[in-house]
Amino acid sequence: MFKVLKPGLQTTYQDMGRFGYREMGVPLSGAMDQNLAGFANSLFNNQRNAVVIEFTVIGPLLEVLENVEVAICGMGLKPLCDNQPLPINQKVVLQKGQQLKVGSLGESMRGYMAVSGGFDVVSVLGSCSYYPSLSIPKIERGSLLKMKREKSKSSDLNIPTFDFDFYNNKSIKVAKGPEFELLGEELKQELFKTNFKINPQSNRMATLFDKGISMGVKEIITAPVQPGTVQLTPSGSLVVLMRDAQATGGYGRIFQLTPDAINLLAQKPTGLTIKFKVF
């Protein structure tokens, strides 16, 4: 168990998402980078859907309330335990009374903390993923992060590997969306040539970009959208919907990100530029 001394910038409970309720307007939610969250769970032989802690840009400061084995996973992380460097992307043992400081994430946007069996939190509509309008507990100063008492049967015989080099890609792979063919040829070429700079206003609902393109596309009759849908507004702005995206939208759906591309974009920091590439 941990006590939250400082929650960081955005620290939440996440699993792999909430399915079957989008017709009621309930987002899928779930870990923004599901590959990395799944890797964190795999270090303990947890089920892929076990609850992890997701932290964004700046991680939490925690007090350890009991001896525990934990894994802090991400790129460029420099966590500290009682002001001493702590290894990342592997299991480590923490002792009761110690303080764990995740701190700045450096070169990435999101990291994950996993424990054996996952964290113990209420499930709402089949998922423990935090979403503001649902009754999943918010992680804030003074919160207790409890672990499930049914531990996974962990083993060090098959240590999982993970391709962190994947995150060096600056091209985001997409499929053509339903409204792509409404665009003129010149506009299509502009979409693939432009470097799009990620705007600081991006969040779990959508990734926004500073630079638009020269032309937009007319609004459409409200239609289904999902995480990874790329919308083009009439003004020429691009919006990439992410895990907390709404269920429908009225902007042209010009691209759809691949599942891996969503994970990749979720780790790209604000200010970085990306290009779209049809696979």
The other form holds:
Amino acid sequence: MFKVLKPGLQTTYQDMGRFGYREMGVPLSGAMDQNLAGFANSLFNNQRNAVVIEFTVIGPLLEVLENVEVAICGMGLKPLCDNQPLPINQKVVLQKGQQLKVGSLGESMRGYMAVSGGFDVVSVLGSCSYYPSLSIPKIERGSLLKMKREKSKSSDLNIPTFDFDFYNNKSIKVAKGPEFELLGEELKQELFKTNFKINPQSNRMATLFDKGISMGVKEIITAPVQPGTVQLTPSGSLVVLMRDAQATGGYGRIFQLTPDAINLLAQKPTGLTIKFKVF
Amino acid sequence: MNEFPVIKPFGEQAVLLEWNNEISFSTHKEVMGYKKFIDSNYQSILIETVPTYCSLAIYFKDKSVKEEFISVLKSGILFSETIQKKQNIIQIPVCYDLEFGLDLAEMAEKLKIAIDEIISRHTTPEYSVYFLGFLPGFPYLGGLDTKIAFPRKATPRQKISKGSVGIAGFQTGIYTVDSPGGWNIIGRSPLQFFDVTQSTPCLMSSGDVVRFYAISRKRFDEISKEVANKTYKVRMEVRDV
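Starting from the form predicted alone shown above, please give the structure in the form predicted in complex with the partner chain.
The complete assembly is shown below, putting the previous chain first.
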């Protein structure tokens, strides 16, 4: 068990998401980078869907309330335990009374903390992923982070090595979306040539960019959208919907990210530029 | 053979069916017919299906089954329309006091209609629930009196309280949970529209009929209390269609 001294930024409980409730307007949610969350769970032979803690840019400061094994995963992290550096992306043992400073993510956006069996959170509508208006607890100063007592015997994960080089990729792979063919030839060219700079307003719901393109498309009658849908607004702004995306939306859907591209984009820090590439 | 639905790509694990690009009861009925047929016959390969006014998203558990499903669709689906025989008519109490109806005064001025007339035009029609989306349990309602249609606010509010009833363009809807939003707010209902502790978390679902009726500020407080104590019974009747 841990006690939260400082929560860090957008620190939440996540599993692989809440399926089957989009018809009621409840988003999928789930870990933003499902590859890395899965890797963190694989270190403990956990189920892929075991609950991890996701943090954004800055991780939490925690007091260790009992001896525990934990894995802190992310790129560019330099966590400290009682001011001593801790290795990342592997299991480490912490002792009761120690203070764990997860610290900030240097070159990426999101990191994960996993424990054996996962964190213990009451599931709402089949998932423990945090989403506002559902009653999953927030992680804030003073919160207690509890671990599951019963461990899974076998895992559905098999990740012998993890490819961190994947995250160096600068192009985001997309397929054409339902409204792509409404775009003129010049606009299509512009979309593939432009470097899009990630805006700090981006969050779990959507990735936004500083500047869009010269023209947009007119709004559509509200229709289904999903994580990875790229919307183009009438004024030419691009919005990439992420894990907490609503189930329906009214902007033209020009691309759909591949599942891996969603994980990749989830790790691109604010200020970085990306390009879209049709595969 | 009917030219609709059109099958469109929607990523690796999904496919999109589209009908005539319009908001109409007849098109939406076809969408729902397909949804019911697909949900009941292909449940084992689906995560879920999501209907809107004139499209249906089909989300598969695994990308490997998508192509086969599309070829079944193209071959002319053996589609037996599931006709809805019963309809719920749900009565929604709304307090239209200015305390809750934040945009009533502005709407009355710009539409050149008295506030009382906006209220009576809002409480007269029967509205159909097309689908839920935008927020957990948020109903997209069809049937708004066009005289009180009003464009979405240019700048959305940071927080709209749950239960707020709004108008955006030709649509009216209810903020089922606290949320930022750009709809014009005309009143507030004391009902609980989304409750994860219930076996059916949403008060309404696609195909239901909704009517609004005006209540006083005092009645709003009384119903709020009853809702909190779980003693309030939503006024609902079932009719044959």
